[in-house]
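Next comes just one chain, in structure tokens: the form predicted on its own.
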Amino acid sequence: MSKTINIGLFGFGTVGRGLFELLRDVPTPNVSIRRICVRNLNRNRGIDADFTDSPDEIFNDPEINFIVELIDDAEASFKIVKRALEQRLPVVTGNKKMLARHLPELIALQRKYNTTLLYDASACGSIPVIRNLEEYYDNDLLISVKGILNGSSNFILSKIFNEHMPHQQALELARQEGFLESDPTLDLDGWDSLFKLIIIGVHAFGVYVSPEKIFNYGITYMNDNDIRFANEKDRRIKLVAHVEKLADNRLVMCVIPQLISRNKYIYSVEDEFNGVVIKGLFYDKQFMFGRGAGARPTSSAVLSDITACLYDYRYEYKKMRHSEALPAFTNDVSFRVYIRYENPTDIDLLQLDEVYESYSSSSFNYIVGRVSLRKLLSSRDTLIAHKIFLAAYPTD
């Protein structure tokens, strides 16, 4: 592509405003922002830049000759990067969940009309996680994906764990420090993670696996009877979010809480920084860490995306090649669990394979088990409107 680029950005909201003052105050040879499209022209943004709320002035503009995306609708930025692709304009997005449902038909878009999508921004913030996996991880060593990709969640288990703050006061600290989505429940509820994962796993094994069929679960219904009987058993709450190939070439995905004990590296993963840890057959594993929440770090992603461009840098979706030898996303497989319910007729809708430990009092309830995701995943639902809180247990 031409090494200037002049910007058509979609969006000011936290990472677009930050993407705004990020190149006014650190100045990035050939990149420049030309025009921005936001919803209310009304609004008093205090900068000087050309606004519009019309999409076609961006699309008409013959200056612009790239397009970055960065607000919160899923639909409308999926008409954007689509309509970007088609006119052959390289884009840059950040809408995780734009991604994680239209994934197969954006890299199609991509191929079709030769044209670059990039998208680090939308999996961990400042961690480049995508472009290693895409060049660092190209190959069939590797075995696992597991962390903490949403930082918001994070800071609020960080903030109650490490200062005994109550769960309500982190969340509103969380929202003034600008962590949490416009819909908060995407980051409490695990979906933000979710479908951070789902792009991960075409990245790290070559597999789409839509939003449906992945259990996640969150640190909504977290209280502080779980927090006690994570800190009796000198363990963590994290919500992780885990892709593991499996010997026989299956994929297990899932975003869950996780009781997690001191010898994992994300134990000490704090704040609203991410971790990552990578897994391979002869490499063993290896840790990325750096924050994954506010302006800063994901406008700095965003830049790394464009700048990218400057040498006309793609994803190739190396691992998607070779379909015949993909693994087959399964939820056939089981885990130790940690179940804290109210009445006892809550238990059952789990039906558990094993048992463990159980107890029971006018106030606290819980069993520990062994249960499939797939019974997860079909009773989510169902573990939602009783309320039950559950956290995978690992033995170590």
Given for the second form:
Number of protein chains: 2
Amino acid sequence: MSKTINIGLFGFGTVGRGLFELLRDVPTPNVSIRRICVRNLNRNRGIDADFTDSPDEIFNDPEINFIVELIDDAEASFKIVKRALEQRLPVVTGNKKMLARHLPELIALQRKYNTTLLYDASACGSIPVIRNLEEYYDNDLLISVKGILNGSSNFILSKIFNEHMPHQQALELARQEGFLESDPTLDLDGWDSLFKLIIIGVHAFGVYVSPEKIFNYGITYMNDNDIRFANEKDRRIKLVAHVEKLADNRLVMCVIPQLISRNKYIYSVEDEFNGVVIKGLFYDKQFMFGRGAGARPTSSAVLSDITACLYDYRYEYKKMRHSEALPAFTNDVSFRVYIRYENPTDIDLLQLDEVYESYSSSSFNYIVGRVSLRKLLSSRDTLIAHKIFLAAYPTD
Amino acid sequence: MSKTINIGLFGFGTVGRGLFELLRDVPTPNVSIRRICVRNLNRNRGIDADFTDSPDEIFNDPEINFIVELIDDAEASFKIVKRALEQRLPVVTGNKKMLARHLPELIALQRKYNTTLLYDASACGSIPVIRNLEEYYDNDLLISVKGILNGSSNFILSKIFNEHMPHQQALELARQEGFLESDPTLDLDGWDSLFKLIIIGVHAFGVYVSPEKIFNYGITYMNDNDIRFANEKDRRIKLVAHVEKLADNRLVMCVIPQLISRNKYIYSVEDEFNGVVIKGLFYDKQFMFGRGAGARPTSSAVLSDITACLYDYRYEYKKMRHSEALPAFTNDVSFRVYIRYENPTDIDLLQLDEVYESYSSSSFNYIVGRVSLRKLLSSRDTLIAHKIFLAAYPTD
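Instead of the form predicted on its own shown above, give the structure for the form predicted together with another copy of the chain, please.
Let's see the whole complex now, leading with the same chain.
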């Protein structure tokens, strides 16, 4: 590509505006925004820029040689990114939902049209996880990637556990701070973490798994009983995304609240921060930590993706090439879990492998037992309907 | 280069043997060690490999297309790396002292012979700091890189502060664990950290500064009075390497013990771990953390450098290209410091800019004041001769 980047920008929400302001305040040589495509042209945005509401005006502009896609709607995002790749325009996107659904097709398009698609900003805000997995952890030593990938829900959990703030008030504060997605269930029910985990899985282990195959569960139904339980055990509840290659080359993935003890790195990941622990056979554990939500950290990650293209950087998807040796995704693993429920019949449907503890009272019941991801996945709708809260509860 | 890597390995110490065992235990496709050059051929190393004591037997072997240099001696290391580059053989080295002294020449050689030299393993054990600075933080937003870069001295400080182990016993334990360099003053007096900091400076800000221009001071003269002082202030002493671009585009670099308060990320970096805080204009702070010493973490970092060459990865030294805008190194900055000394005349030589606190007793004296890096650098020999301990002591 040309060594001057003239951006056609789609979307002017939190991150789009952040990128605009970043390039205005700290000019980057050879990078500028030429035109911005928005849905509503009539809104006064208080800035001097060339706006349009027509994608054609971006794609047909011969001066524009680079697309940055920062809109909310996943399907509209996919159309834009696909069209850009077909026109052999390099693209940077931040839409994790779109990526999680369409990565295989997007990888094929990149190859077919020999064009670049970068999306480090999508996976962990300002922490360069994708690029590190792609570039650095590219040998067979990698065992697992585990972390707090959603800044908003972590912000809420921090307020609840550290400042004893009521659940609803913490949610409201997160909204005021601009940390929540326009649809907050994306953050709270673990969908945002799940989409990021799928992207990480591709770059960590070369395996794409579609969202509906992976169990994810959030913190929506967590209540004071669960918080008290965690405090009594000197643990904190965190929403954890996890991908791990087992010794028999099976791959496990899930997003689930976890009761975390003090000796874990992610115990101390607070507020809107993200933290990722990368575990390998020889290097043991590494920990990366940084801001995971907010306009400025995310837009600076987008800018890093853009400037990488100045140097012809692209993802190689190296691990996908050795298709014969790739780990096989499975949900047939069971683990220790805390489940808090109202109605004693609720728990029967899960057919726990084992029960270690059970507690009943007039106000609530819980059980500590062993259950497989497969059973959890097939029972998710019922769990939600019965407002059951559950959390992984390792013995460590 | 060919997509099969046949390594000629120089050195079979801790890291060299670690690499050999790693490749034996977890075979990496297309990577193998063909021959190992050691000083003493007669030592029984208990392994089945092709040893030689002649560099020529490596360099003249037409099957060898890759050099890995893991010897202790910096000048011998430089000769090997230089010869490899001149023969257009890609090289991976772990010798930070050699790199810190010869980087400008090695960068020129890489360009002249269009060959690759990688050394991520040299800077922070298993944390991929160099590659992140090179690839990800490649725009102008970077403000500072600060961290604990020496696992051995940090191990000792952790034992002293957390387990109240006597200084000498902690040193002995570090030796037993294999964390100390063959010359322990490299670790304890901050030289190892300094060499790593110089490498980081090149990749973070595009500026090479030679070792003698930078003030470094270690923990050799730290005693119980200093430890008590730190504990009273609820701080820990850590050996911190620091490079920062000031607002006026001047660059400050130093390695110095620091009194760290609890609210800092590096307060919690314990034992032989390294931790690096990368600070930027928009993304605020990011923190990377991992094992910084030991055979396996370091050799897995060496392997990551090797496999990167399978994909033609090389450092671009991007930031060095904009030579007109590069920050200018300076020692004309002063900062708040704690200085503990025996003889009252010792302190006069430093000509402190300001004195905030002073304490005298029959057993020891200290002062909290402000001093410039320039004065510290010019007085270093005297500080050492008088066994003075000093530590940065920020007000935060």
